[in-house]
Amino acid sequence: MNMVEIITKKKLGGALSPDEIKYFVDGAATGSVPDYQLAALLMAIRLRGMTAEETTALTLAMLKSGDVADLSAIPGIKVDKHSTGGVGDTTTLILAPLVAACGVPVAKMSGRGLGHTGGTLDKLESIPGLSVSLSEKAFVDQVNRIGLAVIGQTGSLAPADKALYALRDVTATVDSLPLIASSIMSKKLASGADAIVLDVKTGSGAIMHTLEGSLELARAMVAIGALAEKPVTAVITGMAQPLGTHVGNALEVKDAIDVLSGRTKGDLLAVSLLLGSHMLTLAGAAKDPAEAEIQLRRALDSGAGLEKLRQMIGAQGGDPRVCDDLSRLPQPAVRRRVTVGRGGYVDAMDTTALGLAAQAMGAGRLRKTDALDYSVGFILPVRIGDRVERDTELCTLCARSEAEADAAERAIRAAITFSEEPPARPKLWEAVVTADGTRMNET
């Protein structure tokens, strides 16, 4: 057995075996097959595909190149979340502490940008200080103590999916159903959760563009979790859009402060409170989602969760005063307001090119060696469906240059259409899939 056989066999089309997939996911892990031919291979799936016992085996395999933790010294149910990826997706910096704030356990380990997309532990290193790797130890601790840790994924926790996850960013492969659904059910078995919440996007920001490849990975993935004997939960919620109206990894964290803190309201709470719902109904601690919600709205407006999240941060290493102070967050070096420029109606955006456009400005990585530029991004007020005129706000640009600003306004310009009629609000959620069916949103 060898790695060229391997990707002839799935080039032309063929199903890779267990010990094939065993083969190439235990030479990830241990560095024993270089990045060319991984990256060949990666993408020999992005075209041909996988069966679905080859993404369980998949799966299987990149749970099995590691540890698994152990989190059963932690009391209670714990109940994971993780997204398939968006723009302006903030909602763990949100969710986790409002959901600890009512009292159930958030143990979570979270991934970095991916593509277009950016990555929970890239925003929280934002925040001066602040550190995304504890021990096991030192992980279940803080949980025990505080309620609530965010931390990035231990070298010792699938590393095969770690060494893969880096490739696929930087090989056009991330929007491969099988590498989503192994990828984000390998990490997610092997962090110790008792049951997870999956937020699975959908729309022109989303890494599956359609409802109906949306559902296949939901569905894929709610599948893998009944093999574990893990409930799962998967929302298929909207990406139509930017979710928050910050983009980039600073800015993302004050958009979070802002939204526990009640300064701001719109889809980004919404879709937080929805995925949080979920979470408590999972754990136990609320009977359905709507007692659930209850009970996380009371969490934001006491200012529970914005005291659980500054608790988090001084845990962690990082200035817990950013919450108090938004100025200690990274600042950039140029800011410009950006007017529309023109009377309508905001139609449509390419979210994609807009994340693509933070990317470009620093925000996210081209190659995964790249360094992150945390200040900069820009902020997006305008929503689908609004009205606007010539002197409506755009975006506020926040870039390292006024070169780079010039570069980011054509492509948020571009990626922005209007019409001269109103046209509908894309919905916040789309379906819920459980192992007992799929329920839609008929509003």
Contents of the next structure:
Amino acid sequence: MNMVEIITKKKLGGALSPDEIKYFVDGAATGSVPDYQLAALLMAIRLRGMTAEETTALTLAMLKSGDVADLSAIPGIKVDKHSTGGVGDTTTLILAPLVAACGVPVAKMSGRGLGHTGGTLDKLESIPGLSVSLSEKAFVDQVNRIGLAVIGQTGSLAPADKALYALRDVTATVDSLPLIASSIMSKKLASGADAIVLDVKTGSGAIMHTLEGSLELARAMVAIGALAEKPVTAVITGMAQPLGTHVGNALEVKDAIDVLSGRTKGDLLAVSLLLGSHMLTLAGAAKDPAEAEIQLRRALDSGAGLEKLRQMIGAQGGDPRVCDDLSRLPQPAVRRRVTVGRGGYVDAMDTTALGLAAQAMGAGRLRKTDALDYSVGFILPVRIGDRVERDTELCTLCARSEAEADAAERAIRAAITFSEEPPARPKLWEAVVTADGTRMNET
Ligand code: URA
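Having seen the form predicted on its own, can you show the form predicted together with uracil (URA)?
First the chain shown before, then all remaining chains and molecules of the complex.
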């Protein structure tokens, strides 16, 4: 067996055997297969797809490429949550402290930005001093001490995913159902959680743009969870526009702090409460999501959620004063307010293009080794369905230079369309998928 044969077979649309899958996955984990061959195979998989059997074999091979975290020293049911990736989508920084404040331990391993989507680790690292690299022991100790830790996948967990994820980010091979399902599920099964909530995005800013594609992805991941005997709830949520009003690493930390402080309501809070309520329910802390949401709202209103975030930032070496003084977050060299320039209604957004605009400003990577500028991105207060006038603020750009602000302004203007009639507002969520079936949002 060799890589050229495996690439050729997939290039011609063949199904790879479990042994062939194990061969390249082990090669990715150990570094024995070079990046250029892995990149070629990833593109062949992106173009030719995989059968359900291949996707399961890929997930298991990636899971077995490393260790499985042992969280048994943390009492209670540990529920993890993972998003397929969105723009302005910083639910983890809101729901993890809220769930922990309700007494359910959150031991969460998160990822970096992927393609046009942001990553929780990059956002957390924008907080001065904060480290996302903890040993497994320090991770478990922190959760037992304060109920919450959010770190990067340790090197020994699903190392094949770590290698392939970084390559996919820079080879335009992110949007592949088998690659997404196996990446997420191998990591989540390796992270040692007892149950998993998946946030599967749908719409123009999601990796899967159509509802059918998102449902297929959700069902594939729920089926893998069932094989591994882990309860999985997948919620399909809207990504027709950025979820929060802020896009960019430090900007999204600010958005999360504004939500936890009660200053900002809106879709980001609503989706965080929705996902958090499924986490509390799977953890057995509430009888159903409605009861769970009451607990989460109490933690929000009392300030207990914000206090948990402060504690976590401090425990991981960061400056907890950012929670009370947002000027301690990285600040951009250039700030520019842009107005809409016409009247009408916000009709639609190309949210992937908005994510790519932030990436081009320096908020995401174009090469594996790119360093990020944590301060850059934009604030986009308008929502689909809003009435706007000439002078309404379209966005505030946070950029490294005037030239980059010019380019971002052009990209953002091109990504948003307006109409004379009010369009329907997008739904916050479309469906909930579990091993028992699919419940569509009929509202
Ligand atoms: N998140 C992941 O962890 N992997 C993917 O492939 C997509 C989103």
